[in-house]
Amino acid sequence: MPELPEVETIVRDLRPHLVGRTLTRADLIRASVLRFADPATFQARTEGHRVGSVRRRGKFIHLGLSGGEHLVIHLGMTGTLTLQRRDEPRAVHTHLVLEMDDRRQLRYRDPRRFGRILLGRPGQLERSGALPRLGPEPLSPNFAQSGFAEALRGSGRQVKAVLLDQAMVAGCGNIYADEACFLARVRPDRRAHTLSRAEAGRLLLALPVVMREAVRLRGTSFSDFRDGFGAKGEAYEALFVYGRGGLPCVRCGGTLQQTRLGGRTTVYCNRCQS
């Protein structure tokens, strides 16, 4: 957390708000959260630059800058990413303040310190390293041919390990990989390499559809998520098993079975996912 369509929501709701704005004062409260730049080159790279694009990657965040350098930000479990008022009272836990040329700030904030943020060209961050492979997009419109479905066939680890791994599909993770195993009826601990070519293509159908929910409904909020104003998102209510462990499946009536794979929490029906 935050996820795909966490991220995107938040990339959406700040792109009409900082495309063309200038940064003119960048305050880096806590440097250990730079993970790539020091500190000085940090400032005097984004200070007097003119932002020139939002977009998500991954569950990454890059704001394009005029100098031709990328900055980054990856949320990790509890990390914010919001614009306000300059007047406005500056959070705990915020780490970074940028000021920008119509005097609001774009404020991160991560209690946890799971985060990162990121300074170079992009080629640079992919080649040291700082910014990982990353697999096919879920909301791509070439998703159906991204060769995920192929790949996730021919892998021996557990369906929900591939999920979560970024380099085989990009933005994924523990709510959205429950959920399109539940849509796609593919039970979450079973091994990929066993999956049919039909239950594959379900799987590769259910998570541009569970995102694009997701997304729609502005991001799920359990605790920390809140989007690039500041506001919950609604997709919890939507859920059909992540937190409903217990619970009655919304299919069949069975009750939700709860376990961990990988360290991680997992809900799936035993009726309805084989």
Contents of the next structure:
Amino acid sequence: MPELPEVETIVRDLRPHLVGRTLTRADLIRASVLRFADPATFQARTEGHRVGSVRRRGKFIHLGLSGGEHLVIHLGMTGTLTLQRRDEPRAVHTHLVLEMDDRRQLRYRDPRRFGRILLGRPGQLERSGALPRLGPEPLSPNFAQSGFAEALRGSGRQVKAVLLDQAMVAGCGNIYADEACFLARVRPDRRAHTLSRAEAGRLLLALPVVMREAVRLRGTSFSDFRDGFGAKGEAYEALFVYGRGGLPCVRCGGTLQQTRLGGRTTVYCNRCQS
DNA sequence: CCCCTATCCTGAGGGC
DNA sequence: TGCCCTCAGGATAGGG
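Okay, that's the form predicted alone, but what's the structure of the form predicted together with the DNA?
Below is the whole assembly, all chains and molecules, this chain first.
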């Protein structure tokens, strides 16, 4: 499941290969992945346009096109966006192929189709609700001053629910929510308003730490995630808790607890996390 | 406001 | 070898 570090890895991979290139062909194989636009309009507004920027906001990938519109991609659970040669065989569940003027192709594949593609001007996409309101970016240098810790302490919800709320903090998903809670030594089922200033401060610091480390390792690939070139990331082996329910805690050696919180698998150490 | 559940969807893995 | 079941969970919608 691509979260912030995985999407960031893809964006960094693709950026040098895409910026400055012109899209010569847009082949929308499965039109249903496109939201708020029809295929003909999509083709007309992408073909012949130049890619000016490749950026990430939360878990969204923005390709800034000449003319001012953004091609916005959310990878959902199983989405991949990879650069491939034109002659490479096309994998099943490939929904969009963008061919560039160097004859290479950017291919969007998503077996479970939880992902989506949008096209429009950024302001208009936000106003229409096509793009949700997103909270501060954990990788931003201003994150510590974003007010996240105060907003966290003002919520009556469980800490994990707050971390997964994209309007509270952008880009956090199930894996890094658990990792941040472990690093901050906070139980994910704590009510956020019961957190001390110190605990909220530790979570504020933990989010960028776990995410920067995952970016350094090029993302977590326990199942579907692939980088911009189709390769796996190395972060799964470095995770503290996610996927390790029943195994020993790396800090105290106690058995990690696995439960369900808000419908999500949640792993924590009941000795280290209070 | 918040919680819970269902929905979308495919593939992997377990039990028999 | 095949069939059925469960599970994985990002986002969203609807009910309580």
